[in-house]
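We begin with a single chain expressed as structure tokens, specifically the form predicted on its own.
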Amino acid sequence: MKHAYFALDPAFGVGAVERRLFGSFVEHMGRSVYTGIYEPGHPAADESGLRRDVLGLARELGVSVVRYPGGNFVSNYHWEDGVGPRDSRPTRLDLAWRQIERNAFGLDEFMTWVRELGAEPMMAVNLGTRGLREACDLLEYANHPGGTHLSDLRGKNGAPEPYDIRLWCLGNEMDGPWQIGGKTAAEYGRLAAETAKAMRRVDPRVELIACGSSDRDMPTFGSWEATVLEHCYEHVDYISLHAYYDPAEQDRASFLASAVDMDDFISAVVATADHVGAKLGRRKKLKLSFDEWNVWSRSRFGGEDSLDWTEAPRLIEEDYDVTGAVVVGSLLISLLGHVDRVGIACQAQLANVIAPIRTEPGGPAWRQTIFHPFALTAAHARGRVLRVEPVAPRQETARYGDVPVLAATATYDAETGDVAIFAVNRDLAEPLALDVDLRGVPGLAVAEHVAIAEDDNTARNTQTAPDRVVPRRLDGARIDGDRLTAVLPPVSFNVVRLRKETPR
């Protein structure tokens, strides 16, 4: 059997395990929101026609930030179109995704439904077909107390009290060639700058994300963070970055290696924003906002113009198997790696588009395979994450050469004494032997040892086996002395949890 190792110690730590690592996305996009999180008349939907067995399952998933109302979606929307009584708002037609869009769900709505979750919102506003104006208009009738025309608009429309909204995007992947109203390097960067400037004369205490490459793969990667921070580096507050997994465009032993890729990735914005920061002669080190990431299969996405003008079609809604759920932990894994500077992340979507969570019209709603390796972390990691640097054996990939068979990162709880370690194996075939150095924190016993691992990799849940996949509890993890041993099945996602001993 192949084995790993590594140390763990508190002494050598990332940073604290940030709770808005673990958002989500919900965009007006496919059957997200339509038949997704809101279905009025559905037998489970409250009185606001909210689903509440979605609502459940988005609790269960741990989700801690959501970002509305797009994506593509936002760089044409009106949200003014969304508020006030349903019967009057317009019927308009989506650019980006080439849908009917009734606006019978809107910002007053969505604001119901996330604290409803308990999560935090992230708005973001139209830069594309709008501006400045727009995005001060909808920070004022959601932020400001009252006495204003917009402010005393939403209390009209049943909410008094202020959203107090502190995650604002400024625009969504302006660089992008398919973006409605999109934009060079040069002119973004400057509307976001004023766009910043006035917000903050709106509310100063908002957070502001900056719109980074929509795809490290694009060709101006790199010098359009570079140009946008030299116009807003000191107006805003981070830089964002997207990523998309595609199983079917590549080799499965290169697709179960994504992490690597987003560990670079990271690397380069970090270090992009860095040089900027130098060369501008600023102090703060910018934030990261990984507010899209998932496995998508793209390749397989006909675009835009495929699609028809219809109301809440079935678009994108990928079926995961097991490969995607550890690959989907992996990147987590890398998230939690790297919180010294990723401070927000989002996985895009939450309902049916690309989503956790699949439902049918009148019908159940079910966990995908992908659902499980985010609720555990989500469940699992508290207090710092630490350094972890495995010695692991390693494997070849096309698309990223020789990369290490365990990706793995570990959480201390000081207030508890608890570890919790996430650790994935990647080997196609054979399991993997752990060994854990625990003399830096001593005292441990063995809580449980869950994985996602099954013998048929392309397993997945469905409506009529909404359970086929799930985290089942492997017995052999043990403590020796001051030794954590344990054995990852090949292609797993595993979480490790370790408790203080009480003292007898």
Ligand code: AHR
Given for the second form:
Amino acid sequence: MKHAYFALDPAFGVGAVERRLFGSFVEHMGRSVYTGIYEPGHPAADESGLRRDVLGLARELGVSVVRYPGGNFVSNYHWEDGVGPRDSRPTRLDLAWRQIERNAFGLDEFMTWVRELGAEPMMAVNLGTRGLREACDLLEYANHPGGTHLSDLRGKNGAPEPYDIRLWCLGNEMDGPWQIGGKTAAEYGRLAAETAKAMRRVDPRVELIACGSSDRDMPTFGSWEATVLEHCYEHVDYISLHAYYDPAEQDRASFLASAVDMDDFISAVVATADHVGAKLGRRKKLKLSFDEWNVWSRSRFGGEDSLDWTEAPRLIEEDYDVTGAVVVGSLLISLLGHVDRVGIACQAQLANVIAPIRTEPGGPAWRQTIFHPFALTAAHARGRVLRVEPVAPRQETARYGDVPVLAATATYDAETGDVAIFAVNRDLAEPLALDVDLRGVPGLAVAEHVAIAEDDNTARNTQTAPDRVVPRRLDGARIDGDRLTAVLPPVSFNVVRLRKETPR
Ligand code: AHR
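I would like to compare: after the form predicted on its own, may I see the structure of the form predicted together with the named molecule?
Let us now look at the entire complex, which starts with that chain.
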């Protein structure tokens, strides 16, 4: 059997586990909102139309932050259309996804929902067809205590207390040719800087996110970030990254190595941001907001122009299999491993649209395979992320050359003394024997080893078989002296939890 090895020592850490890494995303797109989280008249909906079954699953998923209302949708959105009495809200054309938007769900409904969920809101402002003035208006409506037209309007609409929303995205994917009101890097950089300055006047406590490239394969990747940040470095706190890994356009070994690409992408953006900071003579270091990431067979999407005017269509409702779940697990490992610089991450999206939760209108809600690695990681990553440097066999991939078969990270909770190891075996056929040196964390016992792994890697969860793929307990993980041994099945995501047994 192949072997891999690493050592754990709390003296070598990357940083504290950031709860904001377990973010998600709700866009007015397809059935993400309508018949996803919101469906008046559904048997599980409350009096506000919020589906309690979906809320329950989102809580179980462990979502900490939710980005809203887009995505591409935001670049043509008038937030005012979605507040106030429902019968006077206008029906509009959403140009991003060619949808009919009735505006039954808007900011106030979102805030009710996100508070019920117990998560932090992250709003995006429209810098496509609108600008600084409307962004400040929205912020005034959301966060100003009262005594002004817009803050009093919030009160009239049923929310006298300010929402106190801290996280604000300055537009979305402004480099994308598909974006309504897309910009050049210089145009956007100036707009982001001026909007940020004005928004901080409205509320100095906001944390602002500038748009990085929509994708690292964009022809302007790197130069976009550099130019944008030359204009707005001192006014923003984060630069965004988006990445979707496509199982349909590559071989399985390459797809399983997606996190190698994510690691590299993060390093490239850190280097670019730090280069601009150095050139500008700033000590401040920007953080990264990985505010859209997931697995998505994007090459199968026919493009925005292939869509026709409809309401809440079944749009990019990806069915995830075991391999997709293992890749999602490896992407979470990558994000945790960069917690020193990545401060926010949002899996895109939450319900129906490339999502861990699937629903049927008037019917059930269920967990897709990718639900499980997210829920396990959000539940068990506690304390500090340790520096893990695996020594592992390598395998050849068409896209990324030779890559390690093991992806791994670990967290150490100083309060309880417990350790959680998150590990992916990328090998398509062979199990991997893992050997961990625990001399730095003595006195541990194995609490459990759970894995997402099936003989059939194409297995999926469906409406009729919603629990075909679930985390399964594995036997065989042992601690002998200061060494942990465990066997990771081929194509698997694993969590090995170690409990503190004896005092140090
Ligand atoms: O998440 C789906 C879409 O992907 C978002 O609207 C956009 O920002 C990205 O291109």
